[in-house]
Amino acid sequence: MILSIESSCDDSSIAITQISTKKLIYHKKISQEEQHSVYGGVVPELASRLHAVALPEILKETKPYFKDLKAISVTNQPGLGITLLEGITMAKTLAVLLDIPLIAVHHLKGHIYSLFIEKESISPLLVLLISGGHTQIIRVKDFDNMEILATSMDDSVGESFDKCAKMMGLGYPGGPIVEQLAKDGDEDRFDLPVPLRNSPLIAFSLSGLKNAVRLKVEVLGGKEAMTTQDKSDLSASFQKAIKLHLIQKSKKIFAREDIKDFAIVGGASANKYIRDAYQKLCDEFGKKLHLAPLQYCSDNAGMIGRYAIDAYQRERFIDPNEIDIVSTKKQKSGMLL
């Protein structure tokens, strides 16, 4: 079995995955949403302190599996450096004490492998990754070849949902709240700009749309003056603009890529409105849509463990003394390391 650890942001998670069957034997995640909600977003120092408490508590429950462990895997990039350190320190210690190999996992590759929890991996594959930190389309040729075809020039989809929710005083995390409100809203009430609509660039940009929402909130008298219907309509209009932006740029990639399998991963991939839009797009282009189970869309150790199985079989191990912490950064294009 492989024990995997995820602490790249504000979720403390540990999983045990069986190598031969790919079965998820144990999985637990402790969310910090309640503690961070009062600040309207993640506070790195607070997240680190909470990881320091939660991870050891979860680890206690996995001790019966220690005798069967063949490797330890841990997220080492990208993420918040101060929170990655908590998971990496634990992983290094376990690898040394148990004298078993250590596997470093790229967080975004982990999200891709959320599709394959308790399943065989498939490739080639086109992937839309939409999360709190990233908006990218990735061509997955195979385990060793993953290329970013398009990425965000500024804010990510998840980040934009959270910030717009904060502008309207809706709370954190904003994505699920905005999606729920949008169900009762008029998506055509507010004429919000679709980013890069007239640009030939195959890229994503959401800062302008976010600013347009801010201006609408001001026109409505601020978040305190907005009615519930105002918030529902603005949420629906914002979500519609996001959808149109993603679909427009994805169409350009679909038109030039012959790969028939397409997937959506990451925390924001749980949005059913976006899922439904991509199902229609895939039907139009003759592609098959793959989606991770809802419980594995957000950060979790199960996806880290599933990637680690394929890495273990290829003996992709790292010396515990040489593992690097790579904090959050926006990779513009090229191979996903």
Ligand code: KG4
Given for the second form:
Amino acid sequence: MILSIESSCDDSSIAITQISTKKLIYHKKISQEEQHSVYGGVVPELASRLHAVALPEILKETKPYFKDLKAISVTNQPGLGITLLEGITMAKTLAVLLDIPLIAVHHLKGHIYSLFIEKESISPLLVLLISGGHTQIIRVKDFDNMEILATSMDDSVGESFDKCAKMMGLGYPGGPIVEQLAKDGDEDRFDLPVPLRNSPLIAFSLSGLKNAVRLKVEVLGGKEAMTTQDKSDLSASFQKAIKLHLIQKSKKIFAREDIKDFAIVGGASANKYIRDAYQKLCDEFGKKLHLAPLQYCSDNAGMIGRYAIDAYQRERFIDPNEIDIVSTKKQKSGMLL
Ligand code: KG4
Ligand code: ZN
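To test you: the structure above is the form predicted on its own. What is the structure of the form predicted together with the ligand?
Every chain and every other molecule in the complex is listed next, the one we just looked at coming first.
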């Protein structure tokens, strides 16, 4: 079995996966959403302190499995430096004490592997990754070859949901709240710009849309003056613009990539409105849509553990003294290393 740890942002999570069967034997996640919601976003120092309490608490429950462990795996990039450190310190200590190998996991590859929890992996695969930190289309050729085909030039999809929710005084995380409100809204009431609509660029940009939402909030007299209907209509119009943007750019990639399997992963992939739009697009292009179960869309150690199984089988181990912490800010490469 492998014990896996995830602490890249505001979820403390540990999983035990069985190597031979790929089964998720144990999985627990303590989310910090409530503690961060008063600030309308994640406060890194607070997140780090909460991980320092939650991770040891979960680890205690996994003690019965210690004797069966063959490796420890941990998210080491990308994420918040000081929260990654909490998981990595624990992982290094366990690997040294139990004298078993350590596996470093790239968080975004973990999201991709959320598709394969308790399943065989598939490739080649095209993946739209929409999370709080990233918005990318990735071509997965195989375990060692994952290339970013399109990325956001500024905010991510999840982040823009969070920021718009904050502007309307809706709480954190904004994604699920905005999606829920949008169900009762008129998506055509506000004319919001679809980002990069007339640009040939195959890239994403969400900061302009966020500013357009800010202006609408101002015109409506600020969040305090907005009615629930205003908030629903603005949520729906915002969500529609995001959908049109994602679909427009994805179409361009679909037209040139003949990979038949397509997947959406990451926290925002839980959004049913976006899922439905992609189901239509996949039908149109003859692609098969793959989605992770809802509970594994947002950050979790189960996906880290699933990736770790494939890494273990390839003996991709790292010396505990050499594991690097790469924060989101430091990451630029077009390849998922
Ligand atoms: O993947 P994730 O848990 O963390 C990162 O790796 O960043 O994604 C969290 C993000 C948050 O920004 C949250 O608002 C967004 O996913 N999210 C959603 C929905 N559920 C979560 N965005 C849109 N619609 C949703 N239903
Ligand atoms: Zn994530």
